[in-house]
Amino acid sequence: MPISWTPTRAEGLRRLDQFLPHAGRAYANRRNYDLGPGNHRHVSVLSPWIRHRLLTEEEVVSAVLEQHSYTSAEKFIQEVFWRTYWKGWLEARPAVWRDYTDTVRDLSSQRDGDLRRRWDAATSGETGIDCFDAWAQELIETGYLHNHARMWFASIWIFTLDLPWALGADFFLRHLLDGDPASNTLSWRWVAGLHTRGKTYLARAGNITKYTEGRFDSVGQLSGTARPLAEAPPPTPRPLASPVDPDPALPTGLLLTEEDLDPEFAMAGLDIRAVAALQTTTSRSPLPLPPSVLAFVQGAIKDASGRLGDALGLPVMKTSDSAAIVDWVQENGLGQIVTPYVPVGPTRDMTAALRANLRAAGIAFVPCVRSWDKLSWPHATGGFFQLRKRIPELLSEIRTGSLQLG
């Protein structure tokens, strides 16, 4: 069965309803086969949903566990928590952010015969490795690959192809309905030997044949060897910023971004007299974008503004030029701009300005944080198992209320 991408809050949560049932130890079981487009369903296929926040990890979590007992649904649960260790990780190194965009710029950027021939076949499903064509062709159909499958395909990307890893990266980034810039970025990362040091993924034709049903034999094909990639190590994990709160006297605009479309927490006791969506997709890249993710982001924001406006009685101004904002602002006379937290990535990026225009006007610009990232990232700056390690205390939390969710 074909899978609907529609970007609503609607269709995320029939698709999780639909998966509920399978969270537990049928995940855990079949996640990890890839039987190719249409044919997902051992996985949740959630991610797109989650990525822009029109699902919450909290909300799917906290489903899953009415009907899974956390020690059938542990698999599916960690997957959810690999998200917030990304983000929460790249949160205190935005330097590792930076030097990767660097990367792709001068990349791209570069005339290299052979690189570009290299680059182009890669990404266009023309190298002659029937799995990793087949699964350019997907990506670039779909907009979605399975996760087991974008490990092998970043593995033979950067062992058996030879390529700079930060390419492979983007064309993920700019391809995927679910392009994460933590998850992306770091994931990649992980397969060269660059996050975990020294640690590499080996993408192994017998391993794909498994987990395929033999729908790949791509013995001979691969490299047999997967040396870390070198690379000076990451910096020192910075202190995450400490949140401030907004001042519920003063007349307050709410902003919304692609980063996080349920901004309802962030709401409360607050005086909104505006509301601005601002869509930063073309950022994520020097490179163009396909319709099909542009579409789908577009379409996510609609689908929450239409619900937020509907719910305030106010319209939204939607726009993707940050400097329309200011305008937006000193028409309706607020005094403070009001925004889910917006993570280390391209729409940070593009805001800076935006934010140092309204600190010079004497607007407040703050950024509220949700308690599923504020108590989670402390413990994602090291390796994963530091955060694992504190899923059961914090889903007791959760469960038995003493968290006050955002």
Ligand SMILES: Cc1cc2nc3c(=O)[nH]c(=O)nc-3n(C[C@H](O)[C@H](O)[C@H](O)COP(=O)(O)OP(=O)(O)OC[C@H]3O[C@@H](n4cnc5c(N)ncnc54)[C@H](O)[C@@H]3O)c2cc1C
Contents of the next structure:
Amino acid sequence: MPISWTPTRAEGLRRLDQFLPHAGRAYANRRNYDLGPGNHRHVSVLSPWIRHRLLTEEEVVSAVLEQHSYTSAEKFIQEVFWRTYWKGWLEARPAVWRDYTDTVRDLSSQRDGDLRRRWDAATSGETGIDCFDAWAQELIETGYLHNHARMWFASIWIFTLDLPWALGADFFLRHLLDGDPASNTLSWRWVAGLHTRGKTYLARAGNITKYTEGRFDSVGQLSGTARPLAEAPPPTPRPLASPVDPDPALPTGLLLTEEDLDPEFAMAGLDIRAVAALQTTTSRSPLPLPPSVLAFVQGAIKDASGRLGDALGLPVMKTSDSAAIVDWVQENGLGQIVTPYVPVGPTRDMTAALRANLRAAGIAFVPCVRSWDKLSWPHATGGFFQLRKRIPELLSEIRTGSLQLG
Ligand SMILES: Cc1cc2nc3c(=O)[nH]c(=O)nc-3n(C[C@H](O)[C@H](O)[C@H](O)COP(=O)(O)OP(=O)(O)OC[C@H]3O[C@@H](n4cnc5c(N)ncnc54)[C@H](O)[C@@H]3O)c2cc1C
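Other form of same protein, the form predicted together with the ligand, not the form predicted alone:
Below is the whole assembly, all chains and molecules, this chain first.
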């Protein structure tokens, strides 16, 4: 069955409901099997909804814990926390994102030559390596790849095809419906041996055959070694910005972005007079994005705007031009803008000038960090293990509804 990508919260909740019975031991035992397009039944395939927070990590984990004990759902919960870990790690090291975008801009302007030919062959699935070519096609056609396929693909890209990792990360970021600056960039760096320094991920033919249940035989086609790429060590983590509280007395504009389409937590006690939604998807890459990805995000924003507009009784001004936000602020006589926190990535880049313009006009721009991130990110600056060991404690602190740890 082909996957249908309906960018609504209702569809995300329907899929979550369908997946819940499988989130316990079945997930832990079978999650590494990639059975091919339309057959990803051992994993949730919820990532496009979670990435844009049509579903939040908190509610997904909470729903899982209503059906499973913590012990049996531990693996699934840890995977959700991988996302939190990558977001927190990048938040503390914005220079890693900046270096990546600079590299992609420089490399992608190459028009011809050997690199261009090999890069084109890889991104059109014409390398002659069956598994790799099939995953390139699956990504382009469906906007999704299984986690194990993403690891194998990145490893073959870097160590067999000898292509720059940043171009591979850009290919993913353009085509994935869950394309996320932190999870994507840092996972590619992890495969390349740039995250856990010196530790690379090598795709092996036997492992691919086993976990694709015999769909591929790449014996003799893959590099047998994966020498870590060399790079200066990443910057030391910078402290996370201290949160600023919005002023309840000011006429407030609520700004929605594709980074977090569930803004309710940021609205409490505020005098919200106007709502705007800013789409920034095109800034994920200097290269064009496929219509399917643009449409998914546009649909997700429309869905969230519809719900929010109804709840507040306000129209939602939708735009993909951040300069239009300044006009909107003036037209509505707003004193401050409140938005769910915009983490390091393309949306943050695209709103930099907007933030400066608002500041110059004396309008406060107040990003609100949700408890999930506020409590977890300080533990995400080292290795994943440091965050992983705190998960039970963090879940207790976050206290999501009737969360029971057993
Ligand atoms: C090279 C590479 C690039 C990646 N790029 C992205 C990306 O751009 N966006 C993205 O959301 N994930 C990315 N991932 C992580 C992971 O592959 C996907 O989150 C996962 O495959 C999504 O499928 P799922 O929803 O069925 O996951 P499930 O296994 O059902 O997991 C549930 C949720 O947990 C989160 N999650 C699971 N595994 C990871 C992980 N390893 N890292 C971060 N979050 C995870 C996702 O939100 C996912 O929806 C990447 C991994 C690799 C190796």
